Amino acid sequence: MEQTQQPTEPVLAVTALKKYFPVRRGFFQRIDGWIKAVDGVDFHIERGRTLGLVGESGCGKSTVARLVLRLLDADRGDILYNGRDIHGLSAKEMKALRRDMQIVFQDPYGSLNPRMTVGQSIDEGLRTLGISRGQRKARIEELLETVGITTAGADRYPHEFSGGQRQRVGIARALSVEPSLIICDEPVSALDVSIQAQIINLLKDLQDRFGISYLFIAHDLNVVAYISDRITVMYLGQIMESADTDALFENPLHPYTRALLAAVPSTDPRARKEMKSLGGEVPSPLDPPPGCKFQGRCPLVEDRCREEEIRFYDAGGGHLVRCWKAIEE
């Protein structure tokens, strides 16, 4: 009799995550409201897989990244890493856990100390592992070769490298402590298109080689589609839609997702877009509208959208959407 294969536990599971920032005004800095940067976010990342988190600037993507790493403390919600709730961990326990959770920043130059050589920057992480000096030197050379930089680069400073090379150094530094999860916070948005492809291919190769999981944050759907197994669409602090990459591109359900896809440039000049670009402006996170947060820009809006909070619906196959109209259609 064949045994049924049990689903594996996700490396990261986020549930009902919230983060509000106070707005203080006046001489006494009294709280005059709250910016709802992250307002009930749910997602999970399977081992060795990539979740793409997309949305317009200011929707809360980078705040989610910092909450996952506990660079910021969440107001509510659960963050489980390998089944372990990170909220209750002490500073010492978090320091040990961060060896397994790393981040690659958007600006490769700003994330490297200009007064330290590349080798010294990578060595910082290796010292926390208690590795001897000789072993660290060999490991630095191995890491640089892994990301496509010659070993002679260890003695050079960040300003002596191009933007793409500096991002490779950032990836090598993240790899130095052998993490299981790497958060990529718009890692290619500051690079030329040709260099973007090289960095994305490098990340995919590293995932195949080491089994790393990625939370890949970006606003470019073409880039996200290429590297992600699943895509989550975020708007004004909430998840609007989440589905496997192929399903999302073949059958986008939420009007916001459709608008994002319609804005993606096509290589076919004869291709026609089904939906025009969105009108209106993103509401202030300080005073979001009741009901659906997308109501002011949605072409399908109804009265109930303006009055009632909309929960996630499963349209089948794990395709989740926060929209009544999408489910009815």
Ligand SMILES: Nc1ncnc2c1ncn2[C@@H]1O[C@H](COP(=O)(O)OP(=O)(O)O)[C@@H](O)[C@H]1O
Contents of the next structure:
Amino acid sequence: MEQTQQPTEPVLAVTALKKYFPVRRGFFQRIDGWIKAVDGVDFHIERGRTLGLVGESGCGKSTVARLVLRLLDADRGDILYNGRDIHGLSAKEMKALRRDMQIVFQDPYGSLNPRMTVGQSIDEGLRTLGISRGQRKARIEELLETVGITTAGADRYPHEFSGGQRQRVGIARALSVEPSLIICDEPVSALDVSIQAQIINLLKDLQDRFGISYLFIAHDLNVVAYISDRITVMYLGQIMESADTDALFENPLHPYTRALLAAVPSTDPRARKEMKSLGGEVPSPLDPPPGCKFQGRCPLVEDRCREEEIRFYDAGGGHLVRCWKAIEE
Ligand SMILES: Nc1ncnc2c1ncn2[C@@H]1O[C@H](COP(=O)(O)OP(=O)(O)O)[C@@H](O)[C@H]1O
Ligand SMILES: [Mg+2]
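Could you give the coordinates for the form predicted together with this ligand, as opposed to the form predicted alone above?
Once more the chain from above appears, this time first in line as the rest of the complex follows.
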């Protein structure tokens, strides 16, 4: 990607992003409803910073990731990468973008070919850079060292590694092409708590060394807290609250954010509570009701919440909340 932009310009800016999936029924597969997976999402990521994207399973986080990577086309909205709309890119620019924006998944097993050695997997990315075999070999060793795996690991297969080590390999693979943005989609959700911290520390180190920007996705606020400069809380395809990390933890405004925080275990991480304070289940994103999407579970709900679309209120300093009650309080 060209690097001609102003230093203050966000690496990624997403506006009014929408993706609905049709639900089809019957012999003729007529459209029977819409899953509003992403329903008007806005956020931006500053260069070299981390945006945490949090919300319960099914709220649309991975769909946002796939839209940003253009693995999926949006119905509406703009995705500006380094100031350029990714929908207007030429094939050549799209190829460059595919390198510059990488993804790390929850399960690196899914992204690593089990029949390839770790070295071969990392080499796949390096080959696209058009460098010599010798240089690639040296680079593989350097990458493995960077993520804390011995160079002997290059000749082993994914199944010979633990979950945490496999995730390190997944990160090495993403790093191989020197990306400027990495989307981490629940990168530590499948790992033991002690290992989670190690992987998050590694990601933070890499950011400090290489200035990488992250979109860090998780369903657990605890997990995004340490690495994120700013946090965006999603519910049923919409953003409920966005704030700098300190502000969000010191002064959570949306009833949903508060419920998520109340569910965060304070001392013993093994005694994880699953959203005790949140009544009910996550409702289906299939044809959600008008008004606030959180109305069915909200302790503060009033008629107005069921009647009108709730807009964003700025509580000051860029602390945005989609709740009029929170602002009134
Ligand atoms: N390709 C698809 N077709 C139909 N529905 C989908 C598709 N992908 C995701 N969904 C639905 O969209 C909603 C959001 O999914 P997802 O983005 O995976 O959520 P999250 O990552 O937050 O768990 C879910 O209800 C999911 O079932
Ligand atoms: Mg997901």
